[in-house]
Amino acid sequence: MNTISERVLGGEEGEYVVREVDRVMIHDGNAPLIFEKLRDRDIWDPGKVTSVVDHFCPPSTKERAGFVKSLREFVREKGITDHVEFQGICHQLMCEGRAAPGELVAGLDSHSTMYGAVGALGVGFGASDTVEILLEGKTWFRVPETIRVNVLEGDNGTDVALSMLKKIGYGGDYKALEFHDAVGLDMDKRLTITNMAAETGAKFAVFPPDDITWEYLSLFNMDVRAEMPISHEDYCREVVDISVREPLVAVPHKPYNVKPISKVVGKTVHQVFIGSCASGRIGDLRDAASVLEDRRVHPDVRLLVTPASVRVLKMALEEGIISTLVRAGAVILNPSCGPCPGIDKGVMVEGETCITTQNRNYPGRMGGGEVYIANATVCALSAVEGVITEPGCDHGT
């Protein structure tokens, strides 16, 4: 067994295996889909389930308030003690002391691939599969083929992720993406990359744990060093090299419809969003604050900023980042999914354009209008100028 997927799942590429899961994540946005099927039935291990309220956070309608109330009742009934409300986005919270290297983590959400940044195999499941996992504590897989992704150049997680999407497209469908980092990307950037790997259709996306992993996990008192294999080109049938030399932008209406920023500069924007499970980490907020120091948001632009978790928010407060953003005219939203899925706090109308650090730009994703995806620096510059702006070419430099 050579790849991480083979090692963790306990089988060879192409084999069908049954594997016990180490943890399950559910959240308020999708959990109501499973309640009826689990009524009057015990789940296999309440201690291995994490429940998060982050989509309807706080609820914006009576119906959504009902979803949250139902989730509270469900976790009490099933004995789930790790229930977290209004503390941040589910995937961020799973990577703040819950998911561990070598584990198999099932999430009731497609972006569960993000847990691979800390060396776990995170996989998103639909409602029916999640019900069976909650009842049995295990599920089946066909051990996926692995694509080795070599990150050779690039110091921004969003740009590396967009380059990956441009090269792979949806060619990662039911495959594992195994990232090998020649750059030394910090954990914030790795989290962005494994999160956005979901847009390739990947089953898993994982960085082999290294000193960066152990240093990050030590922040949460996790001493969980695991021996993980390091892939080599000789048994990965497909190898993708990533070298990023300029900012990239995903243009409507596909995340992998990626162009150099030079191709889209000057496009008028009405809203800018820095946040989502793909971003909103302290590194992103630092990048935005460095742009907005002594500058003001354009009067025709709404700049919305959502820290990915309360932990990130506290760090930003301590560093003075929040003060900088507010002075510049940004609106700080509570840690949550916020505008990304078009639920509340930033829904657009037709004819408007948003540039954002999130992971999806499908039609209707943020209500109406068009969505462009870029890194936090580009987003902050665009908020100042009122048009998509390339770093180094803005009016303030």
Given for the second form:
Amino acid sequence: MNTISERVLGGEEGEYVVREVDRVMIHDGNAPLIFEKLRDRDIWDPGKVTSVVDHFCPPSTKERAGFVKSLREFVREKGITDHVEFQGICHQLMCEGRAAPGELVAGLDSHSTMYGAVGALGVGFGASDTVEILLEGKTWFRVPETIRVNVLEGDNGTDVALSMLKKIGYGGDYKALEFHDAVGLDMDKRLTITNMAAETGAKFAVFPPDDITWEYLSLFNMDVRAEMPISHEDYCREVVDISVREPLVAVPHKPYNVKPISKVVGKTVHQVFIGSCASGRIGDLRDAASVLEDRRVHPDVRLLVTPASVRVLKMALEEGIISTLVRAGAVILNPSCGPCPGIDKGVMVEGETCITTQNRNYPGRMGGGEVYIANATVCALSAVEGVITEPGCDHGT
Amino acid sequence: MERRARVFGHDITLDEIHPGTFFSLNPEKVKIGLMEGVRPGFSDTIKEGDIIVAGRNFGMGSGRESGAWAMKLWGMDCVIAEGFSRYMFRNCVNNGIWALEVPGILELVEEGDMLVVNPEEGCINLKSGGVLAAGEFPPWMVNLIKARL
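Form predicted on its own done, so how does the form predicted in complex with its partner chain look?
Shown next: the complete complex, the earlier chain at its head.
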């Protein structure tokens, strides 16, 4: 029992175990696939389930309005009281006072790794697995090998995440990532990193809780302490050191096709999206606002911004960030998944290019076109210039 | 069981296997979405006995079950890849689809090749006469798949 995964799952690396989960998250984008299988069946513990409407948010077709209506009826029938509509992205809401350190949290979504930022082992599942978990409260796991990621230098969450993707590629599949944070990254940055860890294929991605975790959780009156020391390097299959000194960009069509920004400057962009569960937190919005203060979005570009949750939106309103963004010409979308999964407001068509803070740039991910991934500062600057722009090299400085 | 190989490359993402725009509860809509993001019109060419053969990291990215469900709706009871994402593997098992992992298969199989597959034993006979072995499933997982065939 040498790694966090072994201790939480209660088995040795490579072993199959059955483990009870502590909490479950479902959302409107995937939940429609589970309704029929759970018809007239009681679920194991309605009090441990969170249901979120964030994909079809609000719904734009009758079919999708039907999904949301069905989810509403489903949670009522099952006695799930923690149902949240149009208030934010599911993973953000799970990390605003729900997932707790040391817990094993099953999400009906591949970015559930994000809960590792608050010290929970978040893990994603498809619909059938989620049906079993909702009925039994448990499922099978293969205890994963661990990659230890030492964050040694870097002050931007997206860039640390992109550097991690460049080094690990899809090599995190079936594995757990444990982060040793030598920098003291704030929670917004950790959330970005554990979210984008999903693009390595990782099963878990966890920052062992520390003072930054406790301080963040105290904002939600959570006083849950769990001792989870990071695994010694000797017990990790691989050790990866991250030192980021310049902005990075993931180029089409894989999140791990990462290049220094200098290799892509000048590329014309038609859309800029700051948001998705990988971003859209107050730190990202502050970065964008500091670029856009007294400047205008390029006339050939539309800038879309989604705050990650209503809590974040309120903070941005109070800080004047939303005014700054709107004055600059940004379109503020409601807290939701937005265009990232290609199913809601802001999708693109072939021949268009977007630079975004989101986590995926797979073919067709955002509808059509090509997607580049970069931090919020680079995105905001590129929105002003109409081309991918390196901070410090724009016309405004 | 004789199967016709429909061959795809490495690193095919779930967003390509089943684009989000085809997400639906309508089985007909789900069916026509299969591989639409990587080979548009693919569903028009599917014949009975077709299976997908792919490279490394098949199904990377999203955990949406629509990809496995679409294969199931077409009657595909097995899929062969050099490697599966964790989501694709679990989603296949849960839909009663044998997810057979065969490193190097893309070197040996071409589009349209006929294969004789014994999924439970992880045994694949090639047109050339060669035999490939897939990784084994633990017995409890075999039972799980069989219960959902």
